[in-house]
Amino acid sequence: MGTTPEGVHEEAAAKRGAFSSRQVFILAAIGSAVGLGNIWRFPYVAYDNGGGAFVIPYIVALLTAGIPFLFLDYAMGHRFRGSAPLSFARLRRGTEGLGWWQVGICFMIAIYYAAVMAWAVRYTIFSVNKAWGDDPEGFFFGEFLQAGDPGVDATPVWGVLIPLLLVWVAILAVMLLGVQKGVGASSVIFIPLLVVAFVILVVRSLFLPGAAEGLDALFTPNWGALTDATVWAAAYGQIFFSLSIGFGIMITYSSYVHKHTDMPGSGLVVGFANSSFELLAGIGVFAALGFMAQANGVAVGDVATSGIGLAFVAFPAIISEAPAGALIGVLFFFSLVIAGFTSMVSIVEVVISGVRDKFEMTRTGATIAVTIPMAVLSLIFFSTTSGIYVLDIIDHFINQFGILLVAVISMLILSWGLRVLPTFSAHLSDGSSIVVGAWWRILVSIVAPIGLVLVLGLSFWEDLKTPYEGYPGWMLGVFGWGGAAAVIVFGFLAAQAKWRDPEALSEIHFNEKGAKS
């Protein structure tokens, strides 16, 4: 008779690791989705794209692209019970390269993401005595990062190198603990802590003078923006980047969930929890920016910004002037550290899981083989005086032409090339109160690709027309276009390597062959 499908599931879970419950999986997925972008990207994207009116394209994008694509990732990982490369290989051997492309993207993101976490760790401490003084911008780029002109410089910045090393030690420790005791437990602890810390920050910000003006700026609708294609592209881009979809994370995480878990229900919880946190972040950030605008006698639009500028320049300025500013600073940067850490764990797990599956390595062996080279490259490139420039370029290009591109291509291949959506629909609907039917297949095969192609096309045209941030062409070629191309080449070269256990590719056809195994 052989092994039953249920027995194969239990054996695979014991071998690869698994989340102990659906609740742990949901918290881990939320921990991955809620990252730096929720806090420092969404508020400004919303403000800059119609304010209150942006809620309409944002919700449309969530329902027509974000959650449907989340379901697609869940179906891949949950059905084929493997990392991104293994899941694609089990689906069709020729698509394995798509999984390794996603692994390569995660590798690239991890090495620079750790640097931002290291900055946030230092700034949590700086907030206590407002170490940046009267010139937060000069302090950040000068005294702290010691950034010179754009280029590549090997001069180490010890104030970044040491916390960056500590970040990697912490990541290594969590990853060595495994799926449940490391990945799962860190989210169970940190996500409630993040919510509590950020709610306190938001409440404190709402009582600052000028907070109402900041919220007015954020939520006052500009209905005319709804006729602008770039606003809709911004909504689809924001949803896509903030949900951790399309680059292997959710495929990996869903492979660690028990066979009979309600995946669509879990996806809805994760999707709406992520968007709720983004809204909370928007309220907190713009309440604080309203205070800053009033204190300086300018409009909110004059101080509104996003990304690194918001976190490490605008917020320190707010902290310096606000009553109980040190508390606001510690809560804000502590929130960045926690949100970044849970996201970082999920990014690194994609790479470890792929390597483990391919080469039949132990958890400890794969973790060390993956994390140590990541840490070394991270320290070489991002603890130097040129780290900020290399980081900015890689971040832009690997997001736009790595994550977006692999997502569009994989969606089209799964929908139109392999035509697996009906099979995935049945898998997702099994055991769920949500019927994932024709509506989902239409959204994944037609609506979501159109939305993402719009985002990708606009970004591509903009980067061809104007060199990103005015950086030298050679830097954009090497770290930008070159980095985005490198992960594609890596993906399809890695797929040519032989599997240590070729049987791994065929042992998992549970629904079709399990009874015959």
Given for the second form:
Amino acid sequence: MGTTPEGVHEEAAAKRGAFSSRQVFILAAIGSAVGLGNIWRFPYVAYDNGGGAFVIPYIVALLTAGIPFLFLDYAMGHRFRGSAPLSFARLRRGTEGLGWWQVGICFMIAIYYAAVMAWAVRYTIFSVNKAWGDDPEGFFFGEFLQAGDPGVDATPVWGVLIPLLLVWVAILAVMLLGVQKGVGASSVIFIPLLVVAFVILVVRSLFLPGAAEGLDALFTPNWGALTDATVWAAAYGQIFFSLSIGFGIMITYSSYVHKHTDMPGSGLVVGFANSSFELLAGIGVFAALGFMAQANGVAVGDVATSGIGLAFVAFPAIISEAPAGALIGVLFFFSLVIAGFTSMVSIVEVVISGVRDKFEMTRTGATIAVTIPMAVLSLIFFSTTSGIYVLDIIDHFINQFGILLVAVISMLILSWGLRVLPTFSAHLSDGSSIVVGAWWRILVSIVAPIGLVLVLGLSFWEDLKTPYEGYPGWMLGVFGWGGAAAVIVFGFLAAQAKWRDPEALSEIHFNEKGAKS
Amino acid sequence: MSGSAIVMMLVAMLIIWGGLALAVVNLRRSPDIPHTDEVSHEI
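Moving on from the form predicted on its own, kindly provide the form predicted together with its partner chain as a structure.
Now the full complex is given, and it begins with the chain already shown.
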């Protein structure tokens, strides 16, 4: 062992960790893709961008950008057998910074994502006795978050701090268990559980009075929307943000997959499973919103919303008014918690894996070195009275000018700068149920970048024109633009550090499958 | 629900859930078998 390429790969799998089977990889990848965005973002985006007609741009975006980009990430990780920085460094030493940029993005996301999960944990319990009374909005921002004026304030909010600490303890425990027993096993348990809980929620919602009006609002097609560029940008944006592509997660996960696995076949299952859950969420959320509209004697459009407002303001109102509301509440928030947890695990794994590969650390050492500082920052920033404003700003900017920007740039560098797509398509097609041929190279090098540049451009223009949500300029500058720029600087500085084991970059570690065909 | 909403809901279900079913069937037909040269290598 250790001298033949086969031996090197087995040794690396034993050292870095690996998923025990294709099914575990697929569930972990679905666990990563299915997150808060599926539940609280998709339904409103679909409603707001043409309703039933949105199906068309959505499917087009899935097939022309989402799945092709997923394949690109798979090819990187599966061929180069490393975390995002290691895979980029093995591809071409000079591109390592892109990998660290992705690691930096994951670091930032993890620290605020945990806070939303902490809220959802609290709300699962609040649902039982409808602790928000008859003013869910006042309760959430006032009593629960104790949010003051936008700014930075260090007053701790114990009701958030304690569940947040528990979330981090749970994450630390799972990450310490390793790739198969922690990352893999958590999805193997939680994803089926999530589907069961959510199906019960949807069925319950469908029997509420007014549910049909909600679905009518969601699915009535507005065909005129199809000629609107912003609707197409919304479809590409939704697919992109929903699939966990372009920021290191899928590179990391596919590096843990056995070298003969049918990656494109697995990718189709992951891509369609993610969208399937989104459709289910859309039906459940709009059935519930239809009930709320009817109960208040208003149109569905008046109550339709997304994100934090949907989960922590609209849903509590529905829970208070609906028969068996506590059941709906517990299922809804519990679903948010577990959907968020498996995504959170994947985000933290990107950072742990990157640090581990670079500094040749043990699993335990790297997990502690990464997770503890993350948890401390998360507790400092997000368990205080100003937490929600900082969170909202970082979330917006790191998504647009972090994830989306690094995705577009790395896609263009891979396809046009380094021209690696022919090698990648041979690698993906070898032994696969799907021939990843010229169609894929055209989609990845031309169609997907056009779609994503459109999304990025519209968003950049919007943020230049009007300050995001009217926050003070200094907050947007520091946490928004500043945060997004800081991860880029971090990325290229981190790439300058020396590899503990320079042999790590050697070609002996490559998965040569398909390379010579 | 209006007729057009029902039709679009069914179309969405058919394409997305049907697509998932097809993807699963396709993957089940494609087991991960090592290539012949590597099988002999391991023997």
